[in-house]
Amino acid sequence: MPLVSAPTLSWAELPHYSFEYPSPLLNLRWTLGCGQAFRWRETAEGWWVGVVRGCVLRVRSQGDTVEYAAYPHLPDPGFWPDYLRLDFDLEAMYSELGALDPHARASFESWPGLRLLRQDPTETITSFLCTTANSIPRIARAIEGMSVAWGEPIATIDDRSYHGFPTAEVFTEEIIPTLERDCNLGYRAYNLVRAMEQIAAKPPGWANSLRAMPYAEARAELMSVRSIGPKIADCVSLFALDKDEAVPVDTHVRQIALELYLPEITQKSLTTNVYNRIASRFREMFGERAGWAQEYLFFSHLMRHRDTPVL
C-alpha cells in the first residue's frame, strides 16, 4: 500500500452543491448500476458514492435536483455534464430508435434516464480486463481490492477508506499472485498484467488519444494490446471513448440477438463470425447510436436474469 497519509472526515462537514436536470432524462441508479462502471455503490440514504479521476464523490437525485459533494474537489468544473454525457439527447433517441424497434422502445420505457458514461480510458481497459466470465459483484470487489492495495489513499470518510485507481505501471509480474488470490481474479490476473505492461510502455496519453480516432481505428489500436479482444475493445470504445456505434457482445447480448433479431443463428458458442454478425445487425438497425440501444436491451435482459449476472 502506498505510504501516503490521508485525512479522516465526514460527508456532513463537506460542502454540498446541486444542479437541475430533468429526472426522466437522468436516472443515477440505472446509469451507475448497469454494469458499465464498477466503483459506485448506493447507500441506504440514496446516495451514490464512488471514486472518479482521483476524487471521492457522492451524488443523488431528488426529483429534478441533483445534489453532490466531492473530496478533495470535483475533477474539473464541467465534470458532471462531461461524465454523465448530459449533452446527449436521450429524448430524440427514445423517439427515433423507439419508432424503429418495439423491443428497444420497451427498454427505453422500462429504464428511462439510463445514460452512457464518459469514463477514463485506462481505468476502463483495466476494469473490463477483469470481466471475462465474471459477475458484476465479483468484478467490483476485485477492482476495489486492487485500488486499496495499489491506489493512492484519498481520504477516510465516515469510516470508509477511499483510494485512487492504480496506474498501469503497478501491474507487474510480482503482483500476479496477489491479484489471483486476494482479488479473486484467477487466470484473469496474468492476462491483466500482460496487457497493462504493454499499455505502460506506450507513449503518455495513448489511451486518451483514442477518443479522437474513428471507431474502427480506435478499436484496432485497443485490440493490438494482448488480452484485449473484440468485446473488451467495444466496451472501452462505448464507455470511455464516445464510440456510440460500438456494440459489446456478451452472453446477454448474444441471447437478446438470437431471441429477437437473428433467430437463424444456431451456433451455441460466440465465435468471431457470430460476434460480428450480431454487432453488424445492431448497427444496421440503430445506426450510430447502436451502442445505446444495446445497453438498454442488455440492462433489461440483465434485470430479468439478475440471479446470474455473468458478463
The other form holds:
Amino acid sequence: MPLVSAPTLSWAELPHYSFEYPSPLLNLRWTLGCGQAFRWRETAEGWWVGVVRGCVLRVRSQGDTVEYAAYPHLPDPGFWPDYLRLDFDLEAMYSELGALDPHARASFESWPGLRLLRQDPTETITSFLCTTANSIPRIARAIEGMSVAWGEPIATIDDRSYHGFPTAEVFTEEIIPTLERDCNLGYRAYNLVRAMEQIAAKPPGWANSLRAMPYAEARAELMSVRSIGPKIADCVSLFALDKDEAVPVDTHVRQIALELYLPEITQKSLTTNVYNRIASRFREMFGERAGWAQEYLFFSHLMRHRDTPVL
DNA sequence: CTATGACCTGC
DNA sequence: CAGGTCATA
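Starting from the form predicted on its own, produce the coordinates for the form predicted together with the DNA.
Okay, now the whole complex, with that chain kicking things off.
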C-alpha cells in the first residue's frame, strides 16, 4: 500500500459547498445512522463523515441547507441526489402509505426525513455478510478494520486516516485469520470469504448489473451465493439496488409483524415460510414501496428497544 | 415443511 | 441473546 500517496489535510482548508433541501424530508442522522450504512460517523460539531466510492465526505444540515466537503472530490457531480435518492417523493409516500396503516403513519410522523440510500452493490453485499447475528457497533468496527487493512489510502484529515472499501478480490483464504481476529468477525470471516470468492468469479460488473434486473431476479442471483440468505439478499436489494418492494425480515421486523399484522403466526423460528409470509404481507399492505414502510417500522422498533448508540 | 444447534465475541 | 445461514433430524 503506497501510504505516501495519501496526503495530510484538514477539513478547514477544504472547499465547502451547499445545496437546499427541505429539512423535514431529509434527516441525515436517521438516514446515515439507522444501520443501512456502516461507514458514517457523527462528529461533535454535527458533521457526518464517511467514505463512499473512494471519496471522503463530510456533510451536515443547517435548517434547509445541506453543507458538504469532499476529498479528493465528489464520487460524481450528481452524487448527493443519487446517493440520497432525493428524487424519491417522500411526501407522497407519507400520505399514501400513511393512509393505509396507522402504525406506519405514526412511524412516518416520528422519524420524518429518514431515507433509503442508493449504495454500492458490492460494498453492500460485503457489509451485510458481516451482520449475521451481530451488533451495529461491532459491524462498523469490522468494516473499518477491513478498510484500513485492505482499502486504498485516500487521505489523513484532521489526524484521521481514511481508506476506500476493499474490493471483492481482496477476500481470499489467506486473510481469514486476520478477518477472524483483527477484524473481530469470528465465524463470519469464513462465510464472507467463501461468498466473496464466488462473487469475484462472476463476470465483471455482476453486482452492478443486479440493479437493472427485476427484484425477484436480483434476489435469486444474490441468494445463489453461499452465505447470502433471504435477509442479506433483501438488505442488498433495498439499500443498494433500488428494490423498494424488498422487505428484509429480521428479528425486529418479525416481532412487529407478529404483533401488528400476523398474530396467527405461531412458529417459534423464522423459517423460509414465515419469512415469506411476513414479507408478502408487507407487500400486500404497502405495495411497491413496502421496503420503505418496513424501514420506518423497523427503525421505530429499534429506537423503542434502544440497542444502538447512534441516537 | 418445521425445529434445533453450531458458529465467534461482547455488552 | 445480537439486524442469519446452513446442516441435520
